[in-house]
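Given as structure tokens, the chain that follows is alone and in the form predicted alone.
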Amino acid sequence: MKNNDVVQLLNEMAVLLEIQGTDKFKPKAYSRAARSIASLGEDIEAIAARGELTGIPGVGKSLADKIDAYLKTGSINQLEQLRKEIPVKVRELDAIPGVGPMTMKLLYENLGITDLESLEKAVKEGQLKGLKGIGQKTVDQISEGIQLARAGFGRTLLANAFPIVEGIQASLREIQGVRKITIAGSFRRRKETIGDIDVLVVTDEAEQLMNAFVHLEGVADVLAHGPTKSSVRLASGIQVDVRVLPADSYGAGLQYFTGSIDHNVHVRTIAQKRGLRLSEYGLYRGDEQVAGREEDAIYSAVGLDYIEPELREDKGEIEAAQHHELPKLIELKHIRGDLHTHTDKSDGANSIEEMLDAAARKSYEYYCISDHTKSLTIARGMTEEQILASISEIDEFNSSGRWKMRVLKGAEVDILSNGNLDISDEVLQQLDVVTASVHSKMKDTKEAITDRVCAAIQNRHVDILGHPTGRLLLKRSEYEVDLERVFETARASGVIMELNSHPERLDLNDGNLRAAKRYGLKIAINTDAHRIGELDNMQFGVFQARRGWLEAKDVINTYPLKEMIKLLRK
């Protein structure tokens, strides 16, 4: 799929003609057909070629017509004219937190900043001082965001490599005399952001393989070219790597590949113990391979049960392993509702009736609606008046019979710098399920931060802690947060921690949700979506739930929606 790229460019031309500045519109109307795009749950060149582009909200004729260009050609004219007029690099500029359009265009236009090494040449020296708009804090902000995306350089989001992958894969499968296809690697591991994408192959015509391999679209260059292993760079940065294995070898190479590192020498160290050699192809004693073809077959042979590729980090799974203790990991099967997403009463982009429609295909046993409140004005929040005439919309939804699924009545509450809600007590005790968040002030302290968050959850009308770190992944750090205190309030209080699914939060991260679990806390695990496409993230906060060892019993929206109410009663 080539939605990301085509997302990207349109992305790239709103901000060039921020910069240029003869129309004020259309960069608002490029960024939202890139918004439309983003959250597309079908193939764009599908939906091209049907020639239905027109039909994705805020694209006119015009705008589908780069858009078929690009499809057809691999570029717009009128973005490679953009570029050569503005030579700023914006992705490269966007990667760096607090750098929006209007920044790039004050940097651009008064210090020629084009990219990431002249932006940080300037703060270095000191240049930015004394633009208007920008001062110290903005200073401060910007150097921390080029230490933060200079971090990420090389990494892509596991939500944008997916359809990377499925590509790749769906290409290799149509060459004759492939058997097995597997991608290994950090992706098998669902980690939050990957680096390269490593391809095991069995095949019995490995140079055709190879040949078509490196002639695939979107091969930017060829790194290596031979008949068991070849390299190339897409267009889009990533590299990929096919490995032509042999069926006997196929499972340990699986299980080499895969990873760690920290795992695989932990494994061939027991190995080594029992006289065993592990290698990518396979376990011998001696020159007798012992196991290989299958990669739980390794495990068994070094006394292992077999350990899920989520949780080879090194973190103690081979210990559970070893005692027959490791988790049965949570599943997107087991997943019975959504409790935390967003209409166009907020900041959503589709009516309530839009997103039921599309949770009711999920056969969702539950769905809970949580606009944004009124201190979040960017994102229109509610006044308790819009809420309570909200709460009754959807009594009538329930009364209608329309949705077999229970509607819950629900807000994402903003938690205000003194921890006091934006919505009073009076109307909060008329909801469902409320989620409190931290949306702003996110560079107080440590202990103001942690005083704030353990106020909020202390009101007896919280159930949820919306996204408990703040942090956009590539993006923004996490905020600092005491979150064992937060944890035992938690507790005490008895508020669920949401692990968020949107590609870019997975908040919590990993550790923290075994950290929490520990605690005896419950997760929710919800999509926070703001378009109907976004509730196919559930997958990647399942991906991450798998990663923090949890299981199915840990995780409030796996239960019946009565079991499920109950443990949201305090």
Ligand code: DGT
The other form holds:
Amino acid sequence: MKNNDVVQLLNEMAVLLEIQGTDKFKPKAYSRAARSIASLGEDIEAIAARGELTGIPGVGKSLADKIDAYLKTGSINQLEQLRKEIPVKVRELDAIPGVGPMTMKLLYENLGITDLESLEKAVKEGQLKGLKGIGQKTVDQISEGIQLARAGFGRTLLANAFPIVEGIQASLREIQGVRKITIAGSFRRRKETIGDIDVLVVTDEAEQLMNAFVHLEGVADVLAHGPTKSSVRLASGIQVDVRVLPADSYGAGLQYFTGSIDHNVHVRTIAQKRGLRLSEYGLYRGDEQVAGREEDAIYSAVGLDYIEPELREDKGEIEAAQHHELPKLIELKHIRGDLHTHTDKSDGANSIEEMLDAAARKSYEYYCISDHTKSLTIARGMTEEQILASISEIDEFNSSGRWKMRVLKGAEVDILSNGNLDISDEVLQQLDVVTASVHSKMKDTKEAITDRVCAAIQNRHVDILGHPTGRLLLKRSEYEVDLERVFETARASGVIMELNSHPERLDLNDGNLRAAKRYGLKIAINTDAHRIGELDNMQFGVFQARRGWLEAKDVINTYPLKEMIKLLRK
Ligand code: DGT
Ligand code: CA
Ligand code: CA
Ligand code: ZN
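To test you: the structure above is the form predicted alone. What is the structure of the form predicted in complex with ligand DGT?
Full assembly next; the chain just shown is listed first.
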């Protein structure tokens, strides 16, 4: 589908027209049209083919002609014209959190800034301060945004790659001669963001496969088209590499292209010490192939236990594999419940009953409702009275027998700037599970935030520390917090660390999970679901947990209800 392409082009036009400044209304009309196309449930090409583009809200005759032109020729004359006139790289700047159309206009007109690099230079030289409406706070925000954009440049959230991967697999499976399709690379290692998608194929008809691949729906650019390797860029911006492997090199190719590079280099060194040579084609002693068809045979031939892809970062997994000390990683099927979820009583989209029905379909044994509390006004946080009312409601649910699982009473209470909680102890003590989270003053100093968090988790009613670092992937960095001090305090108080499964959070991250485990802490993998569909995010939490070397026993919501409750703070 080219919908997303059209959306991006219209947004770009809106910004360029805004900068041009000759028409006040046009830029808004273009953004409005972009928004309604973004929410279309149908392929825009199909609509264009029926001549019904003007039926889309916000799309008039002249805009419909431009969209038509783009769908037919791949470009829009007026946009090309605008780009010549105004050399601002809109898409590049738009990827920087904190930089919107008005800022782009201001920066271009006053400082001639056109792209990430010129913006970075201007920030470093202190040129931004003094511009109309730009204070130190905005400069700091942009400066941080640049770092985030640089780190995340061209990267995609793992969760967003899933539907793309499924589409590619479904299309390639249809092609004659295809015997095996596997996704390798960082996607297979379940990294939280991925750079590109690496597809490995075993086929009898390589040429046919490659021809079909470069013509897949959604391909915007063909970067390479060869007999064994091709690369494309999809309209969504993500790059996909496909490699055809000979059947007797499939395991070696899979091992090689799964990476990480550091892991591969280390495994290759170990092979060399045994007089073996490892490549993407196989493991060889002289000219003889010792292994290559199956991936696990490569590991065993070099004296290593099989290493799950999530561990392959050369962070000690190879040594552990030599000593038969690899963890027995947690799996989704071990999860018995979800301890952090929202409803429409605060900022969730579904009612308690809808959420419970959806959770019951997962065969959970327990499920905790934990809406926001009063100081989080933007999330319509609950007052003490509302929490008490909800406690009675949940008691009734449990005695009704309508849901087999146990519904737990909880709340996600706010950690205030002085380290207090925003709900009284009398109310907290009536809840089964209390999660405490930081949602404000995230720019405080490291010491201040650490003090706040440590004070909060020393409240004897707090069971879990929610999303402990506050990051949003590709959007917002972690707040500064001394996690070692937090872990130490948590251990002394018996508090559990959350692994928040939202694909943008995945907080704690892999390294911090391992550290928490070293401190002897238990983890709760929670979805923080704000709508029914988000209950499925549990899978992403489990992926991250595996990257953090966690076993089922490290995670409290793998335990049966009674044991789980015992692990909570008394
Ligand atoms: P990404 O795409 O940035 O999220 O990360 P990866 O790990 O998927 O990296 P990518 O797509 O560049 O390459 C896929 C795998 O192929 C990588 O994990 C290991 C292997 N690989 C690529 N280039 C090299 C190389 O120069 N040496 C070795 N040993 N392995 C490589
Ligand atoms: Ca990759
Ligand atoms: Ca790649
Ligand atoms: Zn929260």
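None of these values were measured; they are calculated from a predicted model. Positions refer to the first chain, counted from 1. We call the rigid core the largest set of C-alpha positions that still match within 1.5 Å between the two forms.
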- request: Once the core is aligned, please say if the CA of residue 108 is shifted by at least 2 angstroms between the two forms.
  value: yes
field: CA of residue 97, rigid core aligned, shift of 2 Å or more between the two forms
entry: yes
